[in-house]
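One chain is shown next in structure tokens, namely the form predicted on its own.
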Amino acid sequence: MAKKKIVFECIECGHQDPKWLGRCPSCGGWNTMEQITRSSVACNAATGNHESPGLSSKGTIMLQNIDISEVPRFSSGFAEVDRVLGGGIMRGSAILLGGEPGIGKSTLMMQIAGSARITNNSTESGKILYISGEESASQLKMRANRLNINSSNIEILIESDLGRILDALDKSKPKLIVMDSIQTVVSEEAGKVPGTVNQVKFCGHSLISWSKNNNAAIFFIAHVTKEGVIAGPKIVEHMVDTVLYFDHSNSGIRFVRAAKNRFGSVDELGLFTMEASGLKEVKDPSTLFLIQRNDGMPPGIAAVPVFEGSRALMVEIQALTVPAKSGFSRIYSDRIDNNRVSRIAAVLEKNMSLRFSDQDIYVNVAGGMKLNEVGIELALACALYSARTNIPFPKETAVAGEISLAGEIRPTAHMERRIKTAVEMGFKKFIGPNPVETMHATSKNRIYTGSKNISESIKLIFSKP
């Protein structure tokens, strides 16, 4: 017979206490503690607290009696996908994929479950099941439609009851499952309003538990709040394997980018381009952030090849300085952070004899994207100084490097992969630090000429010849 437990739990947080309490003791709600009774037995059922294949009646496993023999990932069917996501969907992995309202996050995922490649033989099942808690089953087939999804394998289930969730989960036995969205998801053992705290975190485990139970990989589609972050617990991101952000530029490219991964690189960046037919993947990201010029350069715009992940991008850091309007400088900068661009700045006023302190800095990336990595510097700090000399950056140049507090120019991570990427897009010459011993190889290379400082790079660049 089930044993009932009676406890007292807050509608706002979730925090569970044997007594009533005026004030919640986690998040300091006033009257917020409600009497749920809970038994023990629906508990363990709702979170999925099943046998996993392989583990033994005390469930334990030796560790070097674990197979995997089997494939652990298998393809999205989205090369861009698959390399944020480490090589692949991981088999058993819990996903979520958080973005802006109409971005593309049903469409990227229905695009995934037509084109996934889940198993390579006849003898496994295929199965895809996408649940939907937010759009009815007609929407989804027009969808389907427009994207000229491949359905064949495709189930659909408009439900957002746990419990109905999970016993249709365990007779169709999917091996991708997309949840669109985890907010949506209620469950009588934590509340009735559907998106709270307790609910988020109470469905969300159990869904994952029957993922990894059945060795299926799960999706799941969160909403974010005005600040961009995913909207809910952050424990709900600590439960899952990987956090995906989707994003857009003003250009209209989308990005795919990993906060946090287990089973691969966070560094990895998945470009994308919205069409009538759905997401396209960007083939040749080379050409994308630059801008095509049939005369020279104007002033305040330099070229660098970042690294993102495992390949090398051509970018433009764009700079404008105007006198200040309000009496004290200030910075507008969303691609790059403010603080490197005062950093910066200031190495230039020190040595060049250069004043920013009267100026206001606007500071851009061709493109959209956020910059984030050191080797930008020296590339910051040439667009900087054109647009405060007015003298334009030499249109067949790219530069990188990173810029100590006394302005030398130090070396940054693969030298030799953004130089080749820097002649493969038609560049003659290239500045950047002296070379190291890992740099003999691009050293002797014509286009490459090293600085010891940000003086000697200036003149390197801006002097004509």
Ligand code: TYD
Given for the second form:
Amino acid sequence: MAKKKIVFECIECGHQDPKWLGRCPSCGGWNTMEQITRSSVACNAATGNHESPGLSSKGTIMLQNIDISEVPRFSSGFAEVDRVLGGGIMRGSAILLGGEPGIGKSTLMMQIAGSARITNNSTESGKILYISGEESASQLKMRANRLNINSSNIEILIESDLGRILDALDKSKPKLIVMDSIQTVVSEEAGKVPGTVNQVKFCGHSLISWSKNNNAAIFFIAHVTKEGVIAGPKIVEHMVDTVLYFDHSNSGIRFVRAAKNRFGSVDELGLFTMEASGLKEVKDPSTLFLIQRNDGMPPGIAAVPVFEGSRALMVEIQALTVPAKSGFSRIYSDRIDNNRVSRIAAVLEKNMSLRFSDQDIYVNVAGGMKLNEVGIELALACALYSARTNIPFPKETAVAGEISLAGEIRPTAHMERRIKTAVEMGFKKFIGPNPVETMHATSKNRIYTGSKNISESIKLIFSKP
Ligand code: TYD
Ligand code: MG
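Provide the structure of the form predicted in complex with the named molecule, given the form predicted on its own shown above.
Full complex below, order starting with the chain above.
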């Protein structure tokens, strides 16, 4: 008989310790350590049947003998989701979709179930199983009606017991599984309370190994707390191949972003809006983050093309400076890092003889996108300069470039693509770092002017022609 060992485990992050502690040394949570009895059962959960053709007697397989002739990915039916995943849903992969309650996780998964193109030959089943431990069948049906989904491939299972879920999987053999949500699944073998580390570990591993063995893709929906972490056990992030977060900006745009991706990059952003009939992809996002103005630009605003994954978007940075309310200057900026704002303000103060140290500085990004790439620094400098001097940034002008502490404008990645985006959006003038050799194609557009430092850029941008 396996020897039982008593350990204490944090219900938030899964950290284990031989003794009880008031505060978890790993995640810092108070009163989160619980006694568990570790037996060999939990560890064996993931050990499924990994038989695959070409296995040698040693249980290994020659790399050159691995057959990948079957198309490894299929489309979710949404270009935005496919791009974030790195080119579609990988067969046999486990994907976590996290987001606050009400953001639209169940809606997105129902829409994917309705539009995924799993198979292009009629011999394969291409079945989809939507398992819900949160809603009733009629609630799911009402949502599907609202979304205009009546695919004959979707089966529904209202269940939270792991054993019965695995039975249903064995019978129905779906190729796409949605588990809504991972926090609701329970197994008697891992204790009785849903959502604990043990439950999530055990049930997650069992479902993932079923999917891997059957070459099915599985999506786990997970709730996140206001702070943006997976509610309860965070451990599930380590078990899956891909972690997607569904978030929204204050302008109502919803973003799907990969926080971890074994099969693609993590820089891509999928954009959606929530309409009366479900989530709608935002195909041309370039205008979303620019405010259209028919008359002149008010002071404190500058435009910059930014990079989100493989896509360039025009974004408007806004700044406001007012005399400091308390004796010292403060920065209020939740879309661009405070340290970056304060560094750029210091460079302006030094090079342009402008005082920022007695000002409260407010910075915002239209559309609510968070920006953390260096290419925005020249635009941030322009917005701050314009706010402080009350001279508006000229209409139809865009800028991009990094600023060094010495006030130099440094070359920035993807300059060609940024200029192209600005041209497409009707911008007539573009100021950035001194052109490098690779840039002659776009310099032919004649909208580009390079400058070597901040004072030269400011002169180029703000002086009247
Ligand atoms: P839901 O997908 O249930 O969110 P989650 O699973 O992340 O908790 O739905 C989120 C919200 O979207 C809900 O308040 C209603 C709204 N909604 C629409 O506006 N249009 C629709 O077509 C649907 C299905 C939902
Ligand atoms: Mg839901």
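Residue numbers count along the first chain shown, from 1. Think of the rigid core as the biggest set of C-alphas that the two forms share within 1.5 Å after superposition. No experiment lies behind these values; they were computed from the predicted model shown.
Fitting the two forms on the rigid core leaves the C-alpha of Ala413 displaced by under 2 angstroms between the two forms. When the rigid core is held fixed, the Cα atom of Glu12 travels 2 angstroms or more between the two forms.
For Gly29, the Cα coordinates differ by 2 angstroms or more between the two forms after the core has been superposed.
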